[in-house]
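Here's a solo chain for you in structure tokens, the form predicted alone.
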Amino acid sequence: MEQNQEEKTIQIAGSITVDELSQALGLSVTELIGTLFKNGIVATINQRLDYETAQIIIDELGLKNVKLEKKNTATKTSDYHRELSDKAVLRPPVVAVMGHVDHGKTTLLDTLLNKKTVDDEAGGITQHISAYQLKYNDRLITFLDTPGHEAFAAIRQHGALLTDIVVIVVAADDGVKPQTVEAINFAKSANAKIIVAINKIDREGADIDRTKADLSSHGLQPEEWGGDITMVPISAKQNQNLEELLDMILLTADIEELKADVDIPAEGLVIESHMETGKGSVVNLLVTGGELKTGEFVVAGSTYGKVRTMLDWKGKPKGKATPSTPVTITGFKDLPNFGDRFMEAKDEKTARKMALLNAQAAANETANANVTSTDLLRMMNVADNSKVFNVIVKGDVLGSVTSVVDNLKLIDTHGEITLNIVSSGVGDVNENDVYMAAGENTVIYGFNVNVPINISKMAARDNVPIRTYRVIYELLDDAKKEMENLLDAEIIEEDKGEMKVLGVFRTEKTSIIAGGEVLKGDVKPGFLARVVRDKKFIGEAEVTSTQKEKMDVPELVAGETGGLALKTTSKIDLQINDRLVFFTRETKKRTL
């Protein structure tokens, strides 16, 4: 890795997250974490780690030239946008429309993109975020539909984070609503910058002071007033004043020198994901740096895939996407959650191994969970050596989910099993939990869930086991014995006699005849017998049968003098004087 020689300097107030941490560094997310990954960790970006712990990192990295200093005071949290090298190139901007309800953001939308979608939504709302790309003025734009609606507030609030403008859309005839007070505050918080269309201006009723007095009331103050906000009167849907409203758009993107690294693995955020027919998993992605190309790994929190098809927002075959680029792929083995950030690995090896870290890292992390040297050290030189119990567990809501995965983890195995809780959620057992589950020895619990039909088909169709319960206590019990039939079983070994050796007989490849002296115990048929020669051990035979003065017996005892027949799996050179230590050896279940 080449590295600056300039110093660098990094601030860390009582702990950093791995994407922060790697942001701080110049260094691809991926890399960081294959080397914590190295180390014995399992974390993700939002992972948090110590000051001690970092710095050990950096010693791993041979980074010489980064210099670590605590800070007292906490420092903000970054967001998604990173670091840039001195090779960054200016990048279209990300904008977000948002605002009430029925204020006609997705009608502004189809008149600038010249298409009709506000029929196809469900009574004429936005259900999700939709992404799409502008051409103006041989420039790009990349617009982001967000839901207007109170039921999908947090998605609103992921999309203000996508973002780097925001522009909200008040209707001159209504003002100023609880939705668009929201879309104000989401807007801040993600530190975006703000445009303010009031629309609807050619409504009977519409009064454009009236809405700017109002907006001014929750913060936004007009630049005609003294503010900083602009605010462009449109009629979205007489496409009135949409070109001023876009040159507007660029004049802030040309201030704010938006930019992005192209020279990085691809990496970017999920908008949506869904399941289709025919094509399995369809997720929307936005690119925010580096560079997307068809045939590429990619992962996305606990799942991962291979760029299959790559289409823009019309739909067209795309072989690239660039920073800003909203692109649906197909690909991905399962369904990546909206937010999670994606990232490019070099193959299909790494990118399997970087989302079972995360799974794995999600399921186990608590909410303020830290990585602290202490733990780094131990798992550095502690060996994993333990079998894994793959579990999906769905439940009936959240409360039931994280109660049985909480009393899962409760589970004493000795450090003999480990529990890797491959994914968890609410909902009936579908489609995307017996894919998850095929081809990896998971068992899937549901608690107080439905398993339909056609999943119970196809879960045995693909041999996974799909168990239902509505006592906690019973599929606790059900995941002890699983675990405990992981464990290696005992072997009881009990001492019976010895013989000296005084005559041999016959020797063949799996078949000893000989005689000699009970020197202590007895002998049975059945019986295990090692060979010894001079306290050395020759090999190992099963008694077949036992003999005196020719005769069957059941057995020889101390004192005695006899023959027997052993079996062997490979041909022993029995000597006079060996000595025969005879034995039994059972194997037994071992519980939890």
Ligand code: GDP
Second form
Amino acid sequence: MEQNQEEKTIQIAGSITVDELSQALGLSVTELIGTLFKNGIVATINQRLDYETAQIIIDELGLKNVKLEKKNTATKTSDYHRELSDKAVLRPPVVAVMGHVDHGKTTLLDTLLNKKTVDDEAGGITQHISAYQLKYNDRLITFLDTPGHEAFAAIRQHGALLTDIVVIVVAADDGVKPQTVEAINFAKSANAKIIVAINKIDREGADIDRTKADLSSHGLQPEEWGGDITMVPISAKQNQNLEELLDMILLTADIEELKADVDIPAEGLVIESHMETGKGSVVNLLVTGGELKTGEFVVAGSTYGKVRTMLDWKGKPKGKATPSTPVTITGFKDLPNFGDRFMEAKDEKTARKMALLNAQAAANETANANVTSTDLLRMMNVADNSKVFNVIVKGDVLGSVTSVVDNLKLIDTHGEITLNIVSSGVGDVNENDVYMAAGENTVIYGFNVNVPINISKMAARDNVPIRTYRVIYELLDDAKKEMENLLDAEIIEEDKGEMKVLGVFRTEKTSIIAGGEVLKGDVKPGFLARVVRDKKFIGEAEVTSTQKEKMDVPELVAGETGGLALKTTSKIDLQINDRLVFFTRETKKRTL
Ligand code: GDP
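One more: the block was the form predicted alone; return the form predicted in complex with this ligand.
Let's see the whole complex now, leading with the same chain.
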């Protein structure tokens, strides 16, 4: 793969001015304003553009080497690079295992962690990031896993740095596949170190060298070929060479000198959150600095709470969590967002105040972006005839809601349909959802949630469709079909023939009887006819019968003279010498 164009990353915290964006892109302000203008936006140099708008502009300009990153100012995640003190201590590496489906990610983690997989990954995208820890040679390694890569990408979009090392699993009998490329790109964009595990080497079709060649054509050069990527051939299933893989992970961690301060207030990331009856909010955190203990106060985004219970990844109570440790806690008053940074606060009052400030910052950020992508799409003149598809998304955990929403937004409607997320949230479909859905083109999508019987009755009464899924792809397929139904059908017209009118026997309000000579093609009942006079369009009619010597015939062909009965919707004064141009018109349902 050619990589001669330097990649450029632009971070956007809420919004960016035209001036700032042009500088970041190395374009003149005039050029940028020109592009905006072409897209229907009259902008000034100080106009603020939101992330999505900036992305559309970059796409318009065809700048493939520019990446936009959303900075989450509300929760201060992305611009967060803590300077380490000299008291910082080594911490376990945080390793994400990624790769194409069926290449052996799950098997690798199962073998490493000696765990039995509970097959609960409906449809291949779990709603969350699962975290595990493994002790090897007396050192801990933290593993993160999500069957689809969306959750990693979502956290990344929040600007958070989650992983130190990405282990990319590639099956030696299958090579580089789309999700392998996705994993490579993710690792690069997250600035993580890459280690490749070439898996399934026990298989007959396994070809390590070919896999390496494949990887190297995707920008990953194996060390033994003079590159800088460690590649370890393994068999996850037969537990072959896994120790070497772990050695390589620890070696990389040592070279990177992964450290964290522990004598600071605890901080980290929310990697999953959901509500549980009797427990309230259950939140999975990855501690990145400090030490989190039960009884301490924590803030994440606009919510806060006191750590009531804390469990390790195996579900065992844990009194203290050090950096790189994944834990599950209860005690947050509300559900924090997936990807939010959490911080320890010294007391309840401070926690409440910080949460409030975060909420205000988030509100300001939204208010600050003057031009939103919805505005842009509206202005890009697609909106006049674009239709709106309204959805309400309910999911069992925040991660699944985010995943569904993010993937819905990825459905390309070529600007013809505007997706409007009316609301989204965690929990069963409720009365409020049905109230909100009582409009045109609105569907409630539930992912891994229930619809209480009274709610489904209410929805049936109000004609509100509620669809529930356990497989995300099925949900997305359905949404796509719904959107396709909203597309205007494609009209296909095919020219068939032409007749010169030689006699007009009757013209009434909705019918005409005439005769003439077929100049070319043919004419059959059912064909449509354009009436043309002096090259001008006069009207349209439908042929109801074709006749020859007063007898109905199935068709008239070029060279023949005959009679026609035509049906019209409004009166057409057909005249001698008018031309009838025959055609057929089909409407075809369009797909996205
Ligand atoms: P994932 O989709 O990446 O999580 O892939 P899985 O771990 O579910 O593996 C997909 C299939 O490949 C399963 O049938 C595994 O048993 C098989 N598999 C995984 N690793 C190996 C391996 O090293 N050797 C062989 N022969 N099969 C493997």
